[in-house]
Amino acid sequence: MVSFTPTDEQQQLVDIIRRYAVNDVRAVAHEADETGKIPEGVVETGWQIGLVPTAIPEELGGFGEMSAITGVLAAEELAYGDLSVAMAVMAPALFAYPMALYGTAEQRENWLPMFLEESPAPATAALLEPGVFFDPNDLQTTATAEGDKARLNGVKACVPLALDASVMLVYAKDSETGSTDAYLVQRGTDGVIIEAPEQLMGLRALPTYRVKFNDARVDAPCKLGGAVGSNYETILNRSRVALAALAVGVARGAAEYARDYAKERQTFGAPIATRQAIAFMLAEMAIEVDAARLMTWEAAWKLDKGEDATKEAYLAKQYADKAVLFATDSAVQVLGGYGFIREFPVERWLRNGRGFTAFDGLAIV
């Protein structure tokens, strides 16, 4: 059966995220969206959390057990702070969480340990593409193998912290097969052009960049998982739930700032909380973020199991889709004019909110 209780160590954890997110997080949101550049000082204290150090195996130093529900509860409360230093603070996750899975015993051996850390590993991953018409079971990046190596050519969209990264996974469809896996490129490979950073509606704190793939050859042994690859399916599966727990962490954000402003704000000498209007539209909100935290939780469930969580994680994705983007919409509509001011966050938390349709691989669980 599903628990809906979290274990000690669970509760422990959301715990500290949360003190993290409000105390830390919430205080610098706002000015970090306004400049585009989190605080060093942030990102560090949410990596030292130790969130992806327990996806690595114990006899590479980390703790052995990679739980997506205790990642779904870290991602909800990360984005109840604020969505781009959620994904900054689990970026490295993009290249870590697929590496443990399903990494060749000396590709773990050679990366997992720059995630024990202390500081951030400079690691990220590639997947989203420019176009209307993306789609992650078709990718257009390809990858064509020659002799002992593979070359790259493809375009990559919303690479987060490509600039910085030293090492890269880049999903790309082969050529011949028409499977997708996933390739290791490192900083300075010929071939690879990351361009400036990119404008976005949301996510205005977290730096995203395109990348392209001219010719970029890499060694054969470069491919995650060498021959035998890795589990592309389960790998989309992870990031939908994840980019589903973000959802529901903004969508979250955003329905208890609109109920707290509704209990204080009053017209006519009682607060606008007690107007039918209002009453119903928080009464909403709360019904879209608890009914998207329940489908999350399932999908992550299953994951957990080791069963295919295909269905449901996607089901999960859909809806918390909708819910963010319903649920900050309202907040802004509860704050009225005060809702289209800068200084209020439920206008960031819309922008941030709309983008969830096309975020697809900037999260892993």
Second form
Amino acid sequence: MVSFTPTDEQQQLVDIIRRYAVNDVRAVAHEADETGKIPEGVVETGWQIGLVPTAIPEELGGFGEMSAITGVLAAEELAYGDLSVAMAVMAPALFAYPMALYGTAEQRENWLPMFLEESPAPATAALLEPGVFFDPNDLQTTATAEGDKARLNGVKACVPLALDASVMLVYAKDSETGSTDAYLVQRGTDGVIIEAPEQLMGLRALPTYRVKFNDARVDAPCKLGGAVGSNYETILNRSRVALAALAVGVARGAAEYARDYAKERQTFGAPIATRQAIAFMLAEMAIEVDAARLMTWEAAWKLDKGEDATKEAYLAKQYADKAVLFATDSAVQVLGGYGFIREFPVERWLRNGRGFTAFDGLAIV
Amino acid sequence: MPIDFEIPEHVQKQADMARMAAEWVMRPASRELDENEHQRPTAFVEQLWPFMRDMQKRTLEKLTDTESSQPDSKRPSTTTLRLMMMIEMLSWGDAGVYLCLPGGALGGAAIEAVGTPEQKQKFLQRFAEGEIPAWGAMAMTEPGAGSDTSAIQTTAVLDKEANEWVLNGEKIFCTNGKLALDESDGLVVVWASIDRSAGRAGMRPFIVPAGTPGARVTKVEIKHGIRASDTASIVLENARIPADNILGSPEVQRDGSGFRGAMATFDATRPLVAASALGIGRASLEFVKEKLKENGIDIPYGLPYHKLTAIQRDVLEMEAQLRAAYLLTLRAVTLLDAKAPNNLEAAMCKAKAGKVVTQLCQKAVEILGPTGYSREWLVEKWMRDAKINDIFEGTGQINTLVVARRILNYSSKELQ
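Same protein, different form: I have the form predicted alone, so give me the form predicted together with the partner chain.
Okay, now the whole complex, with that chain kicking things off.
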């Protein structure tokens, strides 16, 4: 039965996150972007909303509810606050969700309880690689099996919070079989070099790192899911859907801000929103935000049904990538000169929005 | 109910039946009916009439059965959803022929949306019984009044002695006007002013049945697309109809509430126009993919930008845009079935579907090169058919304006 209404529980969660996004996140977003640092306590507060623990299996103390739909609803609200903060709050999921989905019993017991703690678990994942021609289905980072150990070689880019991570999942291609899997790499592993924080156009408050693997030897049981491995395609799909939802959140923030601004800003004796040239931009922004959201919801719904969501996730991501750029660019345009000034948030949203086409693997639901 | 995109089985089944009509009856006659404008799709009408009649009979029973229309039935209706899926499928077959679907069409929709129970019973009955089909139509546009409905010149004056409305004016671009007035015992819902000084607040729809003296079809347009459908001019010269044939209140409320009530029709019909656009869009997209496949080009999902060819990017963009329009339409329809306000969502889906399907079909012709442009295939026809969806039931611009007013919370005066 077709319905576009979240459950009461989902709505409650959305309301909580919206309050957090508006009161805690928006309040610090500008400063965080300017200083390249999220003020103390903000990520912790977001973490304590409890998004990730919900997904941890019941037998390990969580709620065992890993719903992509709940995930996209939450992601949109978080990104409505600020994309850097949203990604920082969600970063531990990059490790926890694939672990909950595909970890062996032993791996799950070892690694999942830390996600039930009060403060964010220091865990992340490395998927993206530097270069112009990145293809998540053709990773250049390789894993060479040596008995039950493996040797990793390659370079990863945009690894969020890598410096503080005690453990990360590193996606690499098996140098013999060609299949892509995730490998658990702990802090201090020989041959792992975490470089200085990356300097990006946007996401300035989120510390991301380039991480090099020079014959990094990871011990057994280092492959996620053991001999069985994991379903990389599903992980990619879940990532695409999460990113699409984050893009919707950024786009909605920009569309609403421009709408409210246009009702206030006067030219020639009337608010600019009363001019069709502006009103039509606002209308189209609203349509694109809604369309991108519906595409994202549909893909998430398919994931939750356990069906192949490759097509829906891909198209939703493609769509949302364009929608967020359109909405944020239009918002800058509506604000005119003010839109170009960093004191106003829309230029930040445009910088953040531009990144989505390059963000493979930076979030997951 | 949680977020869910599952089309119920009974809705899907009905769409599957429509697919058979589309494949076996509509597509084979498509080219001929396009080349010979106004030739009637007789086989289609004959095959579909019993089905449409029974469907409209059930709808009418529901509409007039006050018991079941009470909110005690917790399961939301799927009436509009079924209609959306059927229209999408039939328009995949042939959008011009689909418009000849026997039944009340936009006229029927107006009566369903704002008619009294008595009016529904009296005027919708003709679409729900008998061996001979009947059509409904809606006449709003005039030579000097398109998007600006407040400029409508047609007048309705109440002759109190005869207890009749007397209509005078000229209507143009009336889809199915000829089928409704000349070729069946149908009806046309005609928009006229009961008080010219009141502007939009004085506008009302009137039910003008076939056979009304003084109401006649004067012209049938030659068109760019949907050539199987007639687009008629109707002249009203002292056309007399019973006093009860007015939809909505005969009083002019200065707050415009009478007009707004009538405009609610569009919230119901716009998603259905969007649905028709979606069907044409899907036909074009499927055809393009099929032809590309024959030429060794697959459309993969999941590749990065640099690994896609320009054609693959185009087709993926077409597919994503079409899905977006579909989902916006699905939402507008779902709200309507739940009897929830959908003015914003209806305008959104219509604006989006009208635009993207027009562009999609134009791109389809481009991708297929000289043969795409040839009348040998149907893509060029679909492109011509698609364009109307960005024009009727409110142009893309009017629907965008409605969206803007809704999100800005502006009246039509504040945002013109």
